[in-house]
Amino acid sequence: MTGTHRRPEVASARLLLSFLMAGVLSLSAALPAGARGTGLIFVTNEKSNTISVLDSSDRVVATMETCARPRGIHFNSDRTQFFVGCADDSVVAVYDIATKALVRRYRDIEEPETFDLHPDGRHLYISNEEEAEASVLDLETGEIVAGYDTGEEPEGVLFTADGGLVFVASEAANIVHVIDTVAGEIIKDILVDTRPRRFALTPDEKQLWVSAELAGIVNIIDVASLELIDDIVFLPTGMRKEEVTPVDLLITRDGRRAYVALGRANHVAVVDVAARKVERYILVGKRAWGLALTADERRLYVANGLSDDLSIIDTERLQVLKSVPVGQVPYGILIDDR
């Protein structure tokens, strides 16, 4: 009989990826359930006080009470946590992914609107609103260990991924402060148009993109050489440039596409990276805010703070797919899929 019988080499071939597997399944059960992704969505609501979570078909299927003005949200670096800036209640907050359990405050961090986690996944860096003050966080002491003086209403925080140097945005100042995380100090402060609010790296870390909200457009600085180097206006039909407000934006992966959101315009804008052109403006709930992509950036999800709903809008189509409404105020979006 030939139907049992295994030519040696296949038998080995069978036992190496019998071995392998079941390395893989040991690896599989030893990490932590947050590590997987629960498919959770994740949404601050500044005026109710909660947090919105939908689930992966997009049902609002939990709301959290949590502190006064939630605003920023992060992972933390193995992402079984995130943090929520407590604006009203000088609080950073940490809740548990799995349980949605309040595992921990900071207290007194004066004002914390949003924040970058350094990618030793031990100091969180703050925009102190009140404080014209970007402060960094130890997360392991609790302790407050370094300080920078900003100009009025800091805001967008973001470290480059070698952690090198961080970005904050002073609001009402009109300035991108570059801080060395090294030496420790101010390197230079960028004039920026009016108002700038959020950035965005390119994939290659030679663009920073900084949304000017005042302004109506975003900014671009080389990040070789500190300096403003371009330009994007945003005009969708139908609105006064008044109306153009954007705040939010990320650059997909690739680097090809960038997403704005225009604010009070009520619309997102499609843009060509390559060529700093907008393709396409989309339509969405009232004051676009916060964005969020799913892992596979097939999914773009839009915080609209005026009609306390997101949009849910698929990439490939750029069409608006539904609206879910959340809790008063929507702001930041986390999305635990990876």
The other form holds:
Amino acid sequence: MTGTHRRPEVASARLLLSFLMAGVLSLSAALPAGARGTGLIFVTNEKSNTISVLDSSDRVVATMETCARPRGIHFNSDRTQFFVGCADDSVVAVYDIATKALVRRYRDIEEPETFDLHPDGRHLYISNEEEAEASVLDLETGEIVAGYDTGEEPEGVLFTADGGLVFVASEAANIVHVIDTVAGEIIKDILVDTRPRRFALTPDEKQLWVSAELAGIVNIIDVASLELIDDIVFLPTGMRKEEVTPVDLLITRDGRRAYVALGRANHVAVVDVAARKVERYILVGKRAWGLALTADERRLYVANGLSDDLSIIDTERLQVLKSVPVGQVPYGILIDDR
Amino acid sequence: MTADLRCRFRAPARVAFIIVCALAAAILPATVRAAESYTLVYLGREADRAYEPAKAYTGLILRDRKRPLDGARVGLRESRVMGRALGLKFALEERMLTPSQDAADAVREIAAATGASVFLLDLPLEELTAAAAALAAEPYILFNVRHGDDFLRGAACAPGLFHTLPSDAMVMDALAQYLKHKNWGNILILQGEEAGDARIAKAFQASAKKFGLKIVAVRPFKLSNDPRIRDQNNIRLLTAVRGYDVVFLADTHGEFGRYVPFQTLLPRPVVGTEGLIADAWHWTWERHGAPQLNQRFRKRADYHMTGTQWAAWAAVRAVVEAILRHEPADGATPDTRLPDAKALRTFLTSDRINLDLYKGNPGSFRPWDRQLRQTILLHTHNAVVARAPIEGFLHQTNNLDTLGTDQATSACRY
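Got the form predicted on its own; could you also share the form predicted in complex with the partner chain?
Okay, now the whole complex, with that chain kicking things off.
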């Protein structure tokens, strides 16, 4: 599998550009105020080894071939490039957003699944799914500069804003590892519920939310004490506990609302963060995992792994506006609109 | 391993051993107790014929059964960091019985020597049955990771005997649900001469009855070229029956069965021991984290994980989970914070256990027969075609209990 993309896509990118230029006036009313970036949306397709590219009108404008089993996707610090982790090739690939060209490949990164970028912009903390390790990639030198032993199948990785702590979820061990990045140590292994997947921090960084996929809940950890303080249980009407498998979750910038993708329950839960109560369940596609919000937080994008599409939700009316077919088993979503 | 820990797991009647324990506790310095570990035991039999490669004509090896051991090893490796959260180290003691050794005696001896109370038994059926009966009143947790026989979960059940491999009834129910779902309701059974063939044919007939499938005919077959018994060895003649949708093949040996698909008189699919097979696990299963487990296993063992290795893995995971989730009683000391066999049994059979089995639905043990509730995979040689319980088969409490023996019909009495 190569990381280069085909020539026709260069043409389609150009076409897209001219389309965008022409559409700027008519679209500008619809675009969020102060939005920058290209407005493009990138979706990793785990099984077709591609990245679907959508424009701001939610049309698929390009399909980039990438490395094998692409999953985690993340911006670089100035949002001009993005990283894609390809587990089957043990590669982290870097693409330029403006040109959609492959910029660099970091090879021999053991089965990278997801990652988060240290606020210094230089160190990528990667969960190495098969190696039971969280490794630290120096993006300048391309060297792995540190590694931490985690439980099997490390998954979600999340930094605090100052980069002092990074949390890594171990799916198979039911543990959240807390790494002190300054001391370079795992300072705590927090036992959580079955199959922890992803994280969200409240904006004040007082609470860490962790989805526990096979328990059908979100665990809430108090960041100061690193203790579990509460759970939120999800159960859309008519479903059984075992059908509810939360994975990705997001908390809005004002810290008032959270969105949780409920996996096999085919719903996204809308949660009142302060009350820790589910306000609404929104029906989406099959096995909803990945989530992304636009910069203005008016649209929520949901990757449906088993129906090979995205559901796009209006977050004011809490309704699905439309669904857009992408590649096979869409996983991660990146929106370049700020 | 601390001396106290060892003593807590003793067999009750072993007075001499208690004295040894007391002495050891007195002699061992307190610092030893800091490095706490928890030992599980894998017990197999040397030169077990089940694991000799089954050679077919011209030296082909069609079935090469591997021991469940590698599954236990992978499970143990996964426990490493889980133990770290508790300041505990899990260990796997691997033991093979010599020809003269009795399994029940060996369990008692190993328990006395290592303090272990959890045993994964990879023993021939008769030996497993005898050992479980002999140890029924003693405080061990024995895992059957190898045999699907329903009687082990029924008349021969024991309070300490847990099963992580699905029962024959579960596996055949899974297949029957699928056939019902496809509306392939008329079945021709081809049954071989082995005891195992009769066993699975019987289990399938029970499942067919449960889910409303019709058995059109049961035809015995023989592995032979004798023209005098063509009605029993010629596949076209054997399958010359009116009105079947599917052939259910009961051929545990496999030499006859491998020629059945595509040779039937009518163009009909084959299920059972060829074609579509129901099992605890398959190496091509790609959902619910399975690729990671399969890759971990292959990296370690260099072959594909099968149902019995998965069962051993699941047994280790269940015990590790029980220990991690155990809440020590108030006032527990570091030496008494780990659950004893009784507490382990209670936790394992409670509804507090929520095991990640990599097959979607969380697993737990049925309190009435100690069978691990689990999804069953229906696979061909290179793909998992369906996952049972099949959509639409519902149960009043847990859909997994549509597979196998439910509480009301269980013959197990403790």
